[in-house]
Amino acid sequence: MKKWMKKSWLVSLGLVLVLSVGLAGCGSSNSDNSVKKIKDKKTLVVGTSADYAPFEFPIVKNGKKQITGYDILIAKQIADDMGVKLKIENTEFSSLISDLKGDKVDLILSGMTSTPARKKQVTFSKSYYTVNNYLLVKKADANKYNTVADTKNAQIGAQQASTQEQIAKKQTKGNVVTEGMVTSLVTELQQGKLDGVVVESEIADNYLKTNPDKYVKAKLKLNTPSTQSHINVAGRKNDKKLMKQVNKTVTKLQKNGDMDKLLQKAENIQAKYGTAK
């Protein structure tokens, strides 16, 4: 009798555990309403720091100031694929992840690389751009910074909380100065307050293209670790359905060749309208 009761109790316990696991699984699946929330409010809110042409930058079009650029055009494609409007929230780069975690924005598109430290806080899409980094200097200093030793006591600028700040601190012997906006750093470089600014390849090339008489890339070689070279869309860790939707759009743009066309379009927009203050 006791043996039968023990066996019956074990079977009952097993059924309870199976049901509990099943219900927990259903609950976790149903709790991800990240896509539904956006579709319900009919707007995708994207955080960016619009000081990073051609990725994101302000222009004045038809008398109105607006944010555009490569990342913004990608964000528009994501919103279009979801059937919603796009809203851009412009803030300092160092505030973007806290804004995302605080539900102020749905995604981040801001030339953000998927570093190990950031992966602990947010989730990332598949990469849509790979970068290197350079030391941007005044044209008069083209031959001044050839080695790490040449940067001793130099004033080196880098965007606050960026991978460029880490690279500047680890790969130069200069005094690293950080600012919230890259445009402010480049202005200080132009004014002689800084000797160089560490920026990504596309950003450096953009300054060379728009100001060929002012800036050059120093001969100093900076190493960009693979863990800091891939630009991605950032989202909240629990928003798996939303990131799946983002990856779907990124994959589509890469396969049909539109990803490269969007970068070219952003560069054309900048060439036509310039960059607003």
Ligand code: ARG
The other form holds:
Amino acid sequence: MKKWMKKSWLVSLGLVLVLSVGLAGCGSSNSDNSVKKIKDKKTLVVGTSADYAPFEFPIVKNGKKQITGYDILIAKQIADDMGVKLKIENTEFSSLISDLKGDKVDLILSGMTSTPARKKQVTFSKSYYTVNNYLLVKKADANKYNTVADTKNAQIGAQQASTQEQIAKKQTKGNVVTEGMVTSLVTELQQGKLDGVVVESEIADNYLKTNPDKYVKAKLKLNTPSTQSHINVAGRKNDKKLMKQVNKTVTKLQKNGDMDKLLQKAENIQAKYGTAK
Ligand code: ARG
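Just the form predicted on its own so far, so send over the form predicted together with the named molecule.
Every component of the complex follows; first up is the chain already shown.
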């Protein structure tokens, strides 16, 4: 090989190396402007389904309707830590993931469980709450649903696209009715259109506390797989920096004990204002 040929060959090799290193850089954190985008618009937009006291529910304060709750207080902390405002987008639970993927919201805080199927579509933060499930029934039916066999032919409600829908279908023999809002399901239970509604522990206890004369948890035991018991914040798969920021806030709140206090605070707000429609 002639000397000049050797030299140009080396130069091209060098170019290829520089180029590939540069490209690799683009593929990773360099192109993740998830945090910068939020700081630029000075607003963190969070999607939720406000039918889920004490996690997310509407109240009327000073004549104005607003969404509050445990998740919203956590979201406010995340926004505060980023130095931006918080905007809540209230929608049905079943639309949340597509809203996130379609860039309508930056994060989901909606009592959302990190299931394997959802993990294919979104990224989850570390967990901030653990739940299990109950069949909520009318007080008069307190002793009616003790075993799976007792649910035969019963009308069992569950929120559309929720883990409760799967639990109702797999673990009862009832006719499962799904709807967009938990609040409507519970109203239908009250009206006698449904015999039971599968709900998570914290939500069932909330209905018992606010309506002690109306509802009870049935004796029927529902099993909550560990893949359906952890509640987390959801974000877009590529927004790694944003999720890192979320985890920072979640860890801080867990370490300083504020995570528990925020749930208490949400319950106090509910006690004071009630829940609006
Ligand atoms: N944890 C359940 C799930 O992820 C139900 C969550 C419902 N949340 C709500 N805000 N309605 O499927």
